[in-house]
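One chain comes next, on its own, written as structure tokens: the form predicted on its own.
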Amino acid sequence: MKDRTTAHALIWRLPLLIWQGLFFVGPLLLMVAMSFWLVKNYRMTPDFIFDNWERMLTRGYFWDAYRVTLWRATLAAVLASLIAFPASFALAFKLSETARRWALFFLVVPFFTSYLVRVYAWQVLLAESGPINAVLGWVGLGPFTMLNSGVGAMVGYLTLVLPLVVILQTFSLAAIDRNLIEAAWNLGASPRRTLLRVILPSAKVGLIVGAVFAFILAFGDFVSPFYLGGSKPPTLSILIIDTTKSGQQWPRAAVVAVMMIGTLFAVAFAAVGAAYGRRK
């Protein structure tokens, strides 16, 4: 009976395993193998050399791009989490279930349009002669250079990740047992103490997951740093494009991609440990 149950469970898991093998593990292994290949006469030749790794990891421009990408992704995750929390708190505790459902629906609506289209719209808004600088000019400020800068790239990152972070935080906060909050109030806890000792620990998983999703999306994003950040300084995603254009160096681009995936795996595993780790 136990063997039959195990076989039945394996059959149901088989489609997922096949899907992951074909569309994730297989391409990942191919990319790792490609990082050791050689390019001769603009054609890739299967080989096993460390020249690509040595060339990329010993170049200052790679580590500059790595630091810029890591810093911007971390900043985007922190800003998105901080900006989203008041809205998520209001959706979870101040609105009725019906109103919350509609609010979450409208948060999903931006995903109905292309992310690239939204970034192009920000190009118009952030330009020196755009509406934002015009409004600031009326109060005697500006014009400020927001387009083709780190500020523009960060606006694009938040455009991408903020709705998702609000949704994840709202689900986590709405799932908190209200009896815990009432018990804290009955014991004389102030609103601030209730927030820090009851609400945040109870919603820890959702808050961390939202921040991690924001980090992952911002870390691998190409559109915002290219169209709003001006590609200067370049991020790792832009470095991949530049590397492939330079003599069809796909193996060197694979090195950059493998480093990005390794970083994301490390951050994801650390976040899972922090989210589901045992409370002290």
Given for the second form:
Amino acid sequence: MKDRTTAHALIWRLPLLIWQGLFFVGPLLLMVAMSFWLVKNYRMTPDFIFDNWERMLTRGYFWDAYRVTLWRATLAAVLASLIAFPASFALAFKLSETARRWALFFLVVPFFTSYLVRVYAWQVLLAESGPINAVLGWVGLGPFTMLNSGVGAMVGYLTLVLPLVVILQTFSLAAIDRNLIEAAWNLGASPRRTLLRVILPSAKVGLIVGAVFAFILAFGDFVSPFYLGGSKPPTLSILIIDTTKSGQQWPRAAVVAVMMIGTLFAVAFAAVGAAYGRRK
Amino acid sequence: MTKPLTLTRRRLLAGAAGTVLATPMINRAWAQDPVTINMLAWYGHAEPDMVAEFEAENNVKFVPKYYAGGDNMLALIAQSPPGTYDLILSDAEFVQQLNAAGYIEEMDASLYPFDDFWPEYQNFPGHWVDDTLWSVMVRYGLLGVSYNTDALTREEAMSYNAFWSPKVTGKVGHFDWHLPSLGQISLLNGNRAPSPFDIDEAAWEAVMEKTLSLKPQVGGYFDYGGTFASLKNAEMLAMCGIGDWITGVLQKDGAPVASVIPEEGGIQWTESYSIGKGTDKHEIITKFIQYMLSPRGQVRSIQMAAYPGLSPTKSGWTAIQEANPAEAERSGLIEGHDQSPIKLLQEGRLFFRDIPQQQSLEDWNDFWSEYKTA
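Previous: the form predicted on its own; requested now: the form predicted together with its partner chain:
Starting with the chain above, the whole complex follows.
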């Protein structure tokens, strides 16, 4: 009987296992292997050399790009979480069920258009001669340099991640048992204490998952730091492009990519630990 | 006894219908399927403004594979079976690598109008090995100081020091490729003999130091599209590593930008056609290269929609002066013009873009990455 149950469960898990194997584990292993390959006459040759690792990890520009990428992705995750929370709170607790559904629909709408197109639109808006600086100019401010700067890149990151973070936070907050909140009120807890001791701990998993998604998307993003940040300074995704452009060094680019994936794994595992870990 | 043939209305209609139905077959018999020419080139070379006329006249069809950069071109060929590309357009500095790798075929020099070439371009470096021709130059362009004419005057732009001007602080852009930008800084440092790309270690150290001093002025590093956009919307007021191939297109849109070759000298990019190894279409490919070198082909090349170029032939200069005098004046294709490429070459102010001769390409690329993150 137990064998039949195990086989039945395995059959249902099989599609996911095949999918992950074909489209995640397989390519990941290939990329790790590729990081030890050699480029000869612009053609990759399977090998097992550590030169690519040694070359990339001993270059100052790699670690500079790593620090910039880590910092910007962290900042994007924090900003997106903070900006999203009031909106998510309102959607979860203040709006009717129908209004919430409409609001969530409108949060999905930006994903209907290409991210690249939205970033091109920001290029126009953020330019020194663009509408934002024009409006600021009417009240005697600016013009400010927003395009080709860290500010521009951050606007792009938030364009990418903010709707997703709001959606995840809203689902998480909406799922909180209202009896817990009412109990806190009945026991005399202030709104601030209710928020800190009841709402935030109850929605912890969703809030952390939202922040982690923001971090992951920003960490690997190429479009915003390139088109809105002016590659100044380059992030790891830009470094990958630079590395492949010059000499077709895909193995060295694979080193950068493996380091990125390693970092994302570490962050994701730490976040899962923080989300599901029990308080002692 | 045969029946006499009489033309009734029914027979007339049947005959007409039969003729109409058979017409596509007749057409097919008259016109064979066009010969396909697989071209590997920078974007724009197989677009209608360049090849439509030749396609119509010769019943051929170009199938382009566009690349972005010489390394990318070499990788595409390396990863394709021999004979994949019939015609290869490459930057001149990569012809020797194409030849060394055996990707191109020897060409018959007598088939091309070298007598019509300006003498300076008749024996282009790397295109000939001893007396054997491997590639034919079809167009070129100049890289100097590109600038916003509202921000800098032409006199100010006549030196690479313009990039350090307080007027353009934070507004100097780089085309994101190390060779042209570092070549220009090398020229500013006085590395002319034999070439800004053939420098010893001390000169290379000085080039790196000078380049790093430009960092506070830099507003960004851009690809082709980004370079266009940032100059057009005046986000960048001066651009290092480009020339008229960008600003020429923007000028047509009315943008207040221009390019000049400064006193320290300029760098020439050069595009050449080679015949892909293993092709069986030698005759038509040769005919196309001849077409591109003819006056009408050169007029098209000079005004190419994707990015303008200059003509290596005397008849090309004459043709553009007649067809579009304003363009001839704008691009300096007039003898004695202060930006005439031949005059610049004769004055020793123009240098062919090259790969580093005394350092490795990796050294230059590594420094470029360090510069970007500095």
